[in-house]
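Take a look at this one chain, the form predicted on its own, written out in structure tokens.
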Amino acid sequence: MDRVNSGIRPTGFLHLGNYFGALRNFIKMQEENECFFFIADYHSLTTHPTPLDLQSNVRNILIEYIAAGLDPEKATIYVQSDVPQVCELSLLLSMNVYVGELQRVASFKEKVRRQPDNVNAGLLTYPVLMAADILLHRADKVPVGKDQEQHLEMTRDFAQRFNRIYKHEYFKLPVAYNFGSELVKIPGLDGSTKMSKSDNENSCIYLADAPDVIRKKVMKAVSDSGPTEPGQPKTQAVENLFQLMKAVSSPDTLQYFEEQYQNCAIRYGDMKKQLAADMTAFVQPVYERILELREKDDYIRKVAREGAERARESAAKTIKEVREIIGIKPF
């Protein structure tokens, strides 16, 4: 049985992009693999969240993981900071990582461009901590999106370098988990090609959004003045609306609005009303489960506690063996 490892940063609520891009596949993975799913609160510290926000966000993500279908009886679900061994492994790996290769990471260069006043060491060493998250449980597979492929390749490089330096084939070289098909990419309501709260919070439909909130967001979605001739290519914003409808609506509904567009008879107001209704129906079971779990603090704490215990057991074994390989032994 393969070991699978994946995490999500606690920066708010999970949205439809998270769900289609990761959570639905996580649910499949837990049926066939030994899975470790974690909430990456250490990673989120690069953005300097307040203590109250951090604690609240961790709780939200844990609730939404479970509401979306992750089963604590089938998979290990834990909070990153509850497993201190990840910090030690990150430190040990960093001794064989070079500053130049970290500075060339695409996501680091993008963060430097976008937030020049907050270029902290945590951003630079982000790939090392991410590698530690993966290698800590000696994962075989890691579900990653297109934007994380470079980080996974670096994890493989770090693992291979460790094995070579210490002449011990200890770490596996994890591969991307592709689920046997092309990953789904959910676009934003603001006309962007990816639903992301990092760029524009209003572009997202959150799993915890109430029906009236979903409707307001969808009705404000960017569109255009409509086609003026048959066969006219769709603008990015309009293509987004069709992609969202493809994700949550019936094929007949999608076909109807495609025909309306091609016939230059489409009314975007009608399309958005239908899309909002279909999104609400799609999210409803998860939303209701979220409301239920918010009232079960004891259960949520139990899931986190038991998940941390299982994760620490796995992590402790790895750290013990890594220390021995390196030569760190008690006198």
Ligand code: TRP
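Positions refer to the first chain, counted from 1. Only the largest set of C-alpha atoms that superpose within 1.5 Å between the two forms is called the rigid core. The shown structure was predicted, so the numbers you read here are calculated from the model rather than taken from an experiment. First, how it differs from the form predicted together with ligand TRP.
- Positional change of residue 249 between these two forms reaches 2 Å or more at the C-alpha, relative to the superposed core.
- After superposition on the rigid core, the Cα of residue 227 moves by 2 Å or more between these two forms.
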The other form holds:
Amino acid sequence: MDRVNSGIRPTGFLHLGNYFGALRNFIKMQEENECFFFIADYHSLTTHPTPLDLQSNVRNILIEYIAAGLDPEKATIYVQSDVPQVCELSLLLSMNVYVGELQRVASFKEKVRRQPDNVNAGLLTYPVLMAADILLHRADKVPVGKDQEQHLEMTRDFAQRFNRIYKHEYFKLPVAYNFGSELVKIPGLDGSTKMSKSDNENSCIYLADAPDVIRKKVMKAVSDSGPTEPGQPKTQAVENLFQLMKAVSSPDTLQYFEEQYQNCAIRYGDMKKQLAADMTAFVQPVYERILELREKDDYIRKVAREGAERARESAAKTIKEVREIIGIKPF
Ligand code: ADP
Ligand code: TRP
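Alternate state requested, the form predicted together with ligand TRP (shown: the form predicted on its own):
Let's see the whole complex now, leading with the same chain.
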């Protein structure tokens, strides 16, 4: 049985990008694999949340995981900081990671560009902690969206380096995973190519959005003035609407609007109404379970407690073995 590991940072509510890029795969994978899914709260500290925000975001994500279909009976669901062994593994790995290679990571360079006032060391070492998450459970597969490809590649590099230095094929080389075989990137409602809460709140449809909120957001989505001749290429914003429709609507619906576009007869208002209806139908059952779970504090706590125990067990085994391989042995 393959081992699977993945996490999402608790920086706000989960959106459809998180769902299609990550969570949907978590839900499918829990059926036939040994899965460890976590809430990456240590990772989210690079953005300096307030203690209260951090706490409520962790709780929200845990609720959203379960509401979307993660089953604590099938998968181990835990909060990253409940398993502090990850910090030890991160430290041990970091001794063979080079500052230069971390400085060349695309996500780090992007952060330096965007937030020059907060280039903290946690941002630089982010890929090491992420590798530690994955290697701590000796995972084979890591369900993530396309933006995480480079981090996965680094995880393989670090694992391979460890194996080579200690002449021991200890870590497996984990691969990024998506059921549809290609990693996905869900675009935003604001014309941007990635739906992202960190970039633009308005680009997102959240699993916790009520139906009227979804309708309002979709009707305000960016489009253009419409094609004027057959075969005209789509602008990014319109391409986004089609891609979002592909994710949530039926193939017939998609084909209908595609034809309307090609014939220059498309009315974006109609397309958005349909998209809003299909997104609502998609999100509503999850939204309703979120509301229910918000009232079940004891259950949520129990899931986190039991998940932490199982994750710590798996982590303790790896740490013990890694210490032995490195030569850290009790007298
Ligand atoms: P955000 O970019 O909104 O801050 P995260 O970085 O916390 O989201 O992403 C958590 C997971 O969701 C990762 O596996 C990431 O690849 C995936 N993900 C995020 N946004 C998208 C998107 N627009 N399309 C596909 N996957 C995404
Ligand atoms: N880096 C991921 C993101 O930004 C979150 C993450 C942290 C992760 N550790 C991980 C994903 C381990 C998969 C496996 O979304």
